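In structure tokens, the next block holds one chain alone, the form predicted alone.
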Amino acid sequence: MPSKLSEEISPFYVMEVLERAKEIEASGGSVIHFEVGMPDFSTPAVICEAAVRAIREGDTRYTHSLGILELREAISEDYENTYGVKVSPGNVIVTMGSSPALFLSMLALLDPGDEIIITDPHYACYPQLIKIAGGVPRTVRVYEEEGYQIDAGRLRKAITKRTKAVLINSPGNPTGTLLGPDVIRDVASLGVPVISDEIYHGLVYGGEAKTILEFTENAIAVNGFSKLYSMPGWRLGYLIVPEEFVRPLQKLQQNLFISPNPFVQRAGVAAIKHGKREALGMVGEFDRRRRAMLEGLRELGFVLGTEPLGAFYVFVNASGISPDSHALAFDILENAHVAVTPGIDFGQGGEGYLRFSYAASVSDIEEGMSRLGKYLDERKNKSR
């Protein structure tokens, strides 16, 4: 018999679109996608040739567990140039992705029935994590008409005698908010470690990002490769972590994973080192594309009450259209062959949006936009 846990986790909504989105490819359709936050660029050419020089060298043995010393100096190098912040290499733990990183984050900071406090709403996968380390997922509600911040007061209440650390998300996933500054700065003062996931660093479009590593030591900052040199199938994060939990992390990372894979480890020194500019190009058309998204729900009636200024997201109430986000994604899905993010994916304060993400060409995103309006009107006739 499957287990309780595996019987009773939640789906991850956005693959089950993918996936339907898929079948109805196979059997000819064509599909628009607007629902993966995935990076539709390659791999920079340089961080190619890094990993098949590597593999040819016949690197692709195990490695320390930690990851190779010149990708954590790496990493250690970027963030004191990016943030001026000082890192030491020893504190840098290099991991498969960054899911793996924040589940080894909530491994090492849970014991059963120990609290972590996330946003509502929130990364669709975080109260799974959480619930797999076992521990409890606490949220706190975050709104539209404020922008999407965190309010420190409400936060300061949800706080419990369980509570082991709060996590945040900025640039965040789904509402593309960026956290600011004073913002960051009140939740650290909260007294309680905080998980800081900062995978969609560099993708800023307005303002700064500001990693949790400016304002306290008593934090976990969690990063990867994924988002910003376009490499999602490589599979390669990292943690930054205060010297305490190095040594438990790494004993978790020997038992789960062993080590990261080598030759992935070396492109991503050639991420750090070589593929900045290239990186920057890929920012600036994620940025006309957000424009081009924007413009185009706009034009479709929906109101945009704050507009995203990072990672490759735009959060669409959709409740006066259906109160039911889930219904609504795969109705349009079927009907106008554009794949959209319910809402509910994101927790309860997520239903009745819809997440669209512009990783998709600007040609995509124009036709894109004339199905979904197509769809609008025929579903306009059919109430009347």
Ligand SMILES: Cc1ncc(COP(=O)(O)O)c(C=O)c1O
Contents of the next structure:
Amino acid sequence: MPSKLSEEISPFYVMEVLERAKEIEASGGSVIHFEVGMPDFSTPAVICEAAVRAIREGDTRYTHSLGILELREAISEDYENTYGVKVSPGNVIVTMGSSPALFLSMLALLDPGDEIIITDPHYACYPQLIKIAGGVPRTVRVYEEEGYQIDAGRLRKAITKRTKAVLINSPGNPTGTLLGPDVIRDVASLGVPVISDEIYHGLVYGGEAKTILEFTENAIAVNGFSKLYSMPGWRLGYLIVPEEFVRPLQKLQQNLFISPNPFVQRAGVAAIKHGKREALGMVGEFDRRRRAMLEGLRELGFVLGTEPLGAFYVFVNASGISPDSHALAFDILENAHVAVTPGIDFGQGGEGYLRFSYAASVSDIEEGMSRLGKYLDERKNKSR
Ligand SMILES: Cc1ncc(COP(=O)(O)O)c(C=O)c1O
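So the form predicted alone is up there; where is the form predicted together with this ligand?
Everything in the complex follows now, all chains and molecules, and the chain you saw is the first one.
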């Protein structure tokens, strides 16, 4: 019999939208995809070539459990060059994506019943990862009217004796919010360890993404290659951790994963050393799409209380159309063939909202907006 945990774990609704969209496509329909949370660009050739070279050279064995030194050094240089923070390669742990990095950090922090504070709305998998690691997720609401910034007063009130960390994510999924430096400073000054999910760093269109390490050493930075370098399927990420966590995390990694993939790590070195120019090109294109999507949504009458400045998402209040985001997302998919993610996927604070991903071409964005316009008109006419 499957365990209670595995039976009770919430599904990732976006995958269910995607799976239904694929069924519609398989039966001949054309769907515009605004649900997917991954870049649609090919991985830059210079990165692919490094992996192929590594495989040809026979680099197909387990590596050091913390990752190859060349990549750990490249990551520490990258953090120094980008943010001016000193990171020793000895404090970098390479993982198979930022998801395992997040999970490992929770396993390293939590005893059964300990708590991690997350925002609401939040990235859909956070509560699940915390629960699988034996912990309890506690939420602090963030509001569109406040630009989804974290209020330190509200956060302080959520801290209990069991709080082991505050988990922040900037630029954030699902809101595209960039936390202000003062907000990150406030979070860092609470005296609670901070896990900072920096997976969308680099995908910023105004303002500046700050690493938590600029504010405190009492922190774990989580990052990866899926988004900025368009490498979601490669599964490569990393952790930057205080010294006391290196050995515990190494033991967890050895038992759970043995080591990250060798040729993918070589590709990671190429990404940092030679992939920046192409990554910048993709960021420019994302910004063009962001503007097209914001314009399209505003023309349809959606009101955006704050402009997303990072990642590739727009979180839209659709409660005037329906308060039930799950029903609305599936109704839009069935009737307009536009796939969007229901806000409820991201916590109770996301209910009534829809997440639009602009990891889609400008022509798809225009077509999607036109379909959505027709859908909204028909819905209005029906309710008359
Ligand atoms: C906020 C956030 N963190 C982590 C991840 C996981 O990324 P990966 O495991 O591909 O590095 C995602 C993926 O969408 C994300 O949106």
